[in-house]
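Encoded as C-alpha cells, the following chain is the form predicted on its own, with no partner shown.
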Amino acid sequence: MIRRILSLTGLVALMLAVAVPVLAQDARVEAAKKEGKVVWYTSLVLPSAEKVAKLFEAAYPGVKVEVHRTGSERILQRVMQELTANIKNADVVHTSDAGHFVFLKDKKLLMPYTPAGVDKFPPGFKDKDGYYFGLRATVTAIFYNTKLMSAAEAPKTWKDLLDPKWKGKLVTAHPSYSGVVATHVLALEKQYGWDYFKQLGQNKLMIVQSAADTPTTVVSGERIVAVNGGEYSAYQLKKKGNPIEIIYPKEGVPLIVSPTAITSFAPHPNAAKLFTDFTFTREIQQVMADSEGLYTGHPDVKYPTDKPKLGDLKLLSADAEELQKRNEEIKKRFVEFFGA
C-alpha cells in the first residue's frame, strides 16, 4: 500500500512538472493573441524577414508580425525619433550594429529577457546582463563578377583592393546606413589603421547604402568588385545562379553578430516574448542557415556544405562597446576618405 501511495505521488508530481510549463506557455500564447501582433524593426533583408514572419504566423495563428525593414542606422534613428514624439511602436528591435544595443541598454530602453536555449550560445552572442542576444551572424568578404573577371584576376586580400588598377571598378556600402559595414570598417581599422581606408578611397569607389546592395551591384555589372558587404546576401545570389563569387581573405574576415532585443516600452510584450523565443529555436536558426546562408550561435545548427564554417575562417571581431563609442568617428572618417 505504501509503495502504491509513493508511486502515485511520484506520478502526480511528474504530471504537474509537465503541466505547469505547458499551462504557462498556453497562457502566454493566449495573451499574445489578445495583443494581436508584434511589431518588428529589423535590418534582416526583406525576403528573409518576411520568411521568418510567415513561419511565426503559421505557428501562432492570430498573432501577426508587422515587419519594418531598413538599414541598421535608420532603425536606431527611427526608434529615437519616435520616442521623442512619444510614439511607442517597436516591440522587437534587430540591427547589425551591436553598438546600438549598448546605447539602448544604457538608456534603459531594453527589457531584460532571455530567450529559451540561448544559454548554449557562444559568449559573443550574449549580453552578460540578459538584455540582448545575437540572432544571426554574417561575415564581410570580397565579391567579384565571374562574367567580367576570372578567378586569377580577382583580388585575394583586403590590401589587394588598394591597387590603382581597381580605380572606378569597386563598390562599398556606407556605415551611416549599414551596421554590417560600420562593424567591417572598425574591424579593418583595428587591423590596418585609417591609412588603409585613405588609400582605398583613392580608387574612387561607387557608394551604395546597404551591405546587401554591394553584391547586387556586382551582379548587375555596374562595378566588378565589392570591397565589403554581407556574405549571406552574396551567397543567396550565387545559389540562384548569378555571376558572383565570394573571396574570404586569409588575413581574416570581420564577424558581424546582429543582436535582437525587446524594447522596455513594447506595446505588445507577450507577443514580443513569444516571437523572440520562436526566432531562437533550432528550427528557425536552421532556416537562417539553410536558405539564408547566415551563421548563428545555436550549437545544433548544421551549415550548407558549399560554404565555410565559422571555424574554418580567421575571424576579426569588433567589440560592441568600442563600436558604440567610435560610431561617429567611423562615419566621419568614411566621409573624409570616400567623399560621401
Contents of the next structure:
Amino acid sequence: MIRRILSLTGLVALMLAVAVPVLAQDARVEAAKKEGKVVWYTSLVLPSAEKVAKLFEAAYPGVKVEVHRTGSERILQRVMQELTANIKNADVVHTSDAGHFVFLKDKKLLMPYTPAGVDKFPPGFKDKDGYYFGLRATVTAIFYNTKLMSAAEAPKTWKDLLDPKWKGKLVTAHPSYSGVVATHVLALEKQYGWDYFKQLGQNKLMIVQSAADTPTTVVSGERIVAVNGGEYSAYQLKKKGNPIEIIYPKEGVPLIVSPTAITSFAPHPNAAKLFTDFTFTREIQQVMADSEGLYTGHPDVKYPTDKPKLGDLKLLSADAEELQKRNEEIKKRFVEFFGA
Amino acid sequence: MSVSTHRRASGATLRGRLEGVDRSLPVWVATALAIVALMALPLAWLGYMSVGAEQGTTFGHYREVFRDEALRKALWHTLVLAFWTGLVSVALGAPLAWLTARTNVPGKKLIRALVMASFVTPPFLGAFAWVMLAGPNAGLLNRMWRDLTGATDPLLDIFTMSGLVFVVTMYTFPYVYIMLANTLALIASDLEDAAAIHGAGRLGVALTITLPLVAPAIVSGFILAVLQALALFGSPAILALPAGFHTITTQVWSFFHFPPKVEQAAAVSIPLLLATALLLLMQKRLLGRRGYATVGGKGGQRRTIALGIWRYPALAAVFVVMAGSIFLPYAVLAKAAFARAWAQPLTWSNVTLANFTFTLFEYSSTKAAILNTVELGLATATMGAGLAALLSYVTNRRLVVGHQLVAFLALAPVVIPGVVLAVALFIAYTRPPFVLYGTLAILFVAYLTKEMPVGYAQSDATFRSIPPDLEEAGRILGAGRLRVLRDVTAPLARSGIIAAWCFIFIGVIRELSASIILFTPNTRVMSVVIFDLKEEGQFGAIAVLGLAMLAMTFATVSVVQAALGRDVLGVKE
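Taking the form predicted on its own as the starting point, write out the structure of the form predicted together with its partner chain.
Full complex below, order starting with the chain above.
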C-alpha cells in the first residue's frame, strides 16, 4: 500500500515534470497520438520494461507502448527474421549487445536520431554518427547466496571460479540469449583468453538463458554462485530482502551499455521519437537508477548509496565493432565449452 | 441392334462416370488444394532447402550437419530419450491398463480420470513443475529429503537424462495405456479359461495367452511413446539445456538463433521426418498383419480377476505414479502461483496475489496471447472438425473414387514432428507467393496440419459406428442424400464430431514445438509466452499462465465427456 502511494506520488511528480516540455512539442505529441502506439523491442527485464511503458502512457495518454520483451540476441533474431518476410513491426530496438547496433547501422536499418539531452552523456553512450545511444548500463558480477555460504567462503575473483571445489555449484546465463552475457564473455575472453571458459566449463555449470535468471537461481538456492549476470537484477533482489550478495571482482567488471535506436522502417516514427526522448529524460533515467538499480549516462542522476559508484569500479569494456564481428564465435565457443 | 445396345451401354457408363465425377471432383479438388497448401508445398521447400546451394544442388548441408560432433551428440541424446521413454511408458502404462481393464482394483473411475489428466497436461508444464520439485538443490522434494535424512546429496536430479526421461514418461505413458486398455477390453476370456482348464497357472496363462494377444498393442504403444519423445521440444528445452545437452528438436530450434542456419535446420529435419515415417510404418504393419479374431470381436465374456489382498497395494502403486504426473506437479504450480518466492515455504509473509495481478493485468502480452490462443483454437477446431467429418464421411461411405487415398492423406501429417513442420512452413511461407509468416494464418496452417490426423481418426471412428442401414432406409423412403445427411447421419454423428472438435482444441492450446519457430511478437500464443517467461526465470507468472491453460484444457475435456457420455480415453468400462 505504502509502495503504491509512493509510486503514485512519483507518477504525479513525473507528470508535472514533463508537462512543461510537452506544451512546447504539441505538434509532435499530436502526430504521435495519431499513430496511436509505439512498438518497443526491448531486452530490459520484463517488470522494469512494463513500468517504463506505464509511465510513458501516463505522461502521454493516447499513445500506447507495445512491449515485446525477450533476450537481446532473440531480439536481433526477431527483427531480421521478420525482415526476411518483409514485416516491418519494430519502432524502437533496445538490446544489451552493442554489436547489434553496428550490424543494424551497416544494414541501413536504423534512423539517425539524437534524443534530447544526450549531448551531456559521456562518450561511451553515444554513436559518433548519431544512430544509437546508451539508454542504461549495468555491470556483470559474481553473486552468491548468503544463506548457504559465508562471505569468507565466497569467491572473490573471476579466476576463483575455476577452482574444482565449485563443481555443480555454479550457474551461468547464455550468450545466445543475453546481450549482457555475450558482452561479458567477450570482455573476459580479452582478459584471460578462451582458456578461462574452457576451464570454467569443467565445473559443470547449470545453464539458464537470461542474465536476470542467474540471480533468481542463486536466490532459490538451486546453485550457490552465479558466474555472471546483470548486476541490476541482483541488486533489485537484494533490496527486496532476498539472501543474495554481489561481488565486484578487483580485476575489473565488464561494463555493459545497452543502446537504443529507432528503426529506419519504423511504422510509428513520431511516437518512437517521443518515446525515445521520454526514456532519456532525467526523470526516467532516475527511475532506472532508483528502483531498477541501473547505471545511466545522465550526469544529473543520483544513485542509491547502497551500491558502488560506477567511477569506483574498475571497468572492463568490450568494443561494439568487435562484439559484432565475433558474435558467432562467442556463441559457438560457449556451446563448445558448456555443452548447450 | 448391336450398335444400339452398345450405345446404351456406353451411355450408361458415361452417365455413371459423370455421376462419379460429379461427386468426386469437388472433393478431390478441395482435398488436393488442402494437401498442397498444408503439406506438399512446405515439405517440397524443406527438401529443396536442405540440398539448395548458390548454384545447383549440394549435399553439403547434410555433410556439415552430420560431421558436427555436437549434432551427433544431440542425435544420440534423442535416441536415448526416445528409447527409454518408450520402455518406461510401457512399464507403467501396461500394468495400469491391465489393472483397470481386467482386475477388481478399487477406484477405477478415478484412475481413468487421472490417466486422462496426465494425457492432456502439456508436458512442458510438467517439466517446469518438476524443476521446482526436483532441482538438485532448491527442489522441494530434495529439501524435504535432506531435512529428513540429513543427507547432503540430492535424492533426485531432474537436470539429467534420466530426469528428462522420467518427466517425459509421466505424460507419455497414457498413449500406451489407451492402446492397451482398448485392446484388453476386447479380448474375451475364453482362451485364458481354456489354458487354465488345461492346467496352466495364473502366470502361465498370462505369459502364454494374454501376453501374445496384447503384444502388438504393447509394441504399438511403445512406438507411439517413442514418437512423442522424438517430437517433443518443451521438456528438453527446460530440462536438457540447463544440464548442457541438446536433443534434435532443441538443436533445430537453436539453428534459428542469429545468424540463422535454416539450411542446416532443413538438413536435420529430413532424417527426423524419415525416422518418424519408418516407425509409423512399423506400427501399422504390426497392428495390421495379424488380424486376431479374438481381438476384433466384441462377443465373449471378460472375467474380472480378483486381486485379493493386493487390491489396495495396487491402488497405492497407481497413486505413486499419479503423484509424479498430477498431484505433485499441480500442487507445486499452485504454490508458485501464490508465492513471492517459490522455493520458500508458503508462510503468510510469502503469500501474494502479485503474480496474478502482474500476469493478468500488468504484463501486456498476456491478454493478446490468450486471445490469439483462443482464436486459433476455435478456428482450427471448427475448420479441422468440419474437414475431418467431411473427409471421413466421404471415405466411410466410399463416395468418391480413390477414397482410400483421401483417408491416407488425412492421416499422413502424423509423421511430421511439430518442429519439422514449423521449419517447412517457415521456409515456404516467408517468401512469395504466400507470405503468411507474421500472421496468425501460418500458425493456423501449422495447427490444422498437425491436428488433422487426430480429428480424422475420431470422426472416422464415429462414422464407422453408424451403420449405413439407417441412411439406406432414409433413401428408400424417398429422401435425397442431403436430407438423409441432415436428418439421419448428422444427429447420430454429432457427439463424435463435438469430441473431434474438442480434441483439436486441446491439441492447439498446448502446442509449443511448431509455435516456437513460427511466432512473431504480434502472434504470440500462451505456450510461447510461458516459454519466454521461462527463459527469463519469471516462475510466478509461468505458474499463473500454466494454471489458466490447465483450466481451459479441463473445461474442454468436460465438454467431450458430456458429448460422448464416456471419458476421452476410448473404451467404456
